[in-house]
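Take a look at this single chain, the form predicted alone, given in structure tokens.
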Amino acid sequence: MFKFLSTYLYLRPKLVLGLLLGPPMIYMAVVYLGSLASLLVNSFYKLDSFTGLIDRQFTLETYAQLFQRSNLDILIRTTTMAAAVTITDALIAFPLAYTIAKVAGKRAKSFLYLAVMLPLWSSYLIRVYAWKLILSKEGIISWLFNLVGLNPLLDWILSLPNIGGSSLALSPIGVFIVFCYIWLPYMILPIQAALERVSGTLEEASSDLGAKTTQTFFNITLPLSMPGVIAGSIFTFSLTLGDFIVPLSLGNSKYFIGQAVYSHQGTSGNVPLAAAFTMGPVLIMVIYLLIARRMGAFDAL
């Protein structure tokens, strides 16, 4: 029986391919794409302000609400934060990824890999709440500023509009710091993988032709590693767009998209508005992925 079955499948490679890809494709179609389709459909409904029930008639009124000042501020605030985190993580990650790929020996490379991956072995919530303690008024950051006599500088930073707050743990700048830390490994690894693909012979040829180290870097290494940078930015940008735990734990009263979705869906029961908010990041990421695809980012994943 087993021999007959193996022969039967061997002679029908398309059937084997269908059996292998069928279950995951069905899962993607039903669970993943089905949930997105449900969000899209619900975003065209509206909440009846009188009865508090969902009016299941096609309308664009819910999307119009996104352009109200308060909701538009949430979209702009979240997108700006995601862009700032992505750029900062890229600037931090590139030197470390370059060291891992081009400079470090085998032992040092193993140590650096471990250092990058180690935070991912702990709980996401533990890392967030650990940073909340670090950034609090009684935390080590405030203690260090006080130790070196720079408390006035910290107070000035916290007094700045749009980024300050009562403390680092309750301010947009604190949210920014934690986001950069949480998503940094997702930027380092794709860049390192892209740099590994940059042939050393190209850099040697550039040097033999008289190019300086900086010229070789900006004309050879950096352009060839950009797909890795874009691939890493896909992770950092999209994860920041949708996260609500970090802003909820460390932010102030100014909402981000994730908090708005959580609030509208869970507290007020306004599922159509929550769905419309969700479609915003989806649209942003579709555009972002199309641009990234044209730049070859998926080759570095």
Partner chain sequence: MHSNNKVLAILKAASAGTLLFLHIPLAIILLYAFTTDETTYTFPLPGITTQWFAVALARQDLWAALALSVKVALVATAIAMVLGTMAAAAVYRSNFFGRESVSFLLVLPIALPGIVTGIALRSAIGGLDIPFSFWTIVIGHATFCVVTVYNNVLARFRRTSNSLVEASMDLGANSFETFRHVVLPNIGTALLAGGMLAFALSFDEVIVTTFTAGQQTTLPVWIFSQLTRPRDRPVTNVVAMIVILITALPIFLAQKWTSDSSDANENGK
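As the structure is a prediction and not an experimental result, all values here were calculated from the model. Think of the rigid core as the biggest set of C-alphas that the two forms share within 1.5 Å after superposition. Residue numbers count along the first chain shown, from 1. First, how it differs from the form predicted together with the partner chain.
- After superposition on the rigid core, displacement of the C-alpha of residue 121 between these two forms amounts to 2 Å or more.
- Annotation: Cα of residue 286 displaced by less than 2 Å between these two forms, core superposition.
Following the display of the form predicted alone, present the structure of the form predicted together with the partner chain.
What follows is just the one chain, with no partners and no other molecules.
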């Protein structure tokens, strides 16, 4: 019976391909692409503010709402945050990634690799929660500042407009720190992978030709590791754009895109506006991915 079926299929490789590919592709097409399509359609509807129901008529009114001052601020605020987090993470990630790829021995390397993987895969929510403990008014950071007598500095930072707040746990600075922390492994790993691919002989050749260590680094290693940096930035940028957990847990009342989407679809049931809002990150990410592909970052993903 099985043998018969096996032979039947063996003689029809295209059928086998179809049978293997069919279920996952149908699943992804129906569930995922279908949902994305429905999202797109929804963004062209609008919420009837009088009845509170969704008016299923094609309109651009919802998109027009995005350009209201308050909504535009949300888009700009989120994109700025994503950019700041991405640049900061790239700077923090590079030394460690370089150490793993180029300096560490075999044993140290696998230890360090695991040390990066562990926070990456441990619970995202718990890691956010950890920072709530650390950044709170009575938490470790305040204690540390107190210990060294620098709390006036902390108070001064918190009093700054736009980035300050009543405590680190309720300020844009706090949100920024936590974003940097949460997405850091996503930056370390692609950079490390890219650096692994930079052949040691290239660097030796460079120093052989008389370049100092720093010259070799800036002329050879850094440019060749750029695809990794860009691959990492796809993650940090995209993840920051779409997150609402961190700003809801640690931020102030100024919204990010994620929060806006979350609250529009939740409390007010304004799915069209929420849908239109997400088209922002989608558009930004598509452009970002296209640029990244042109720069050859996809090989490093």
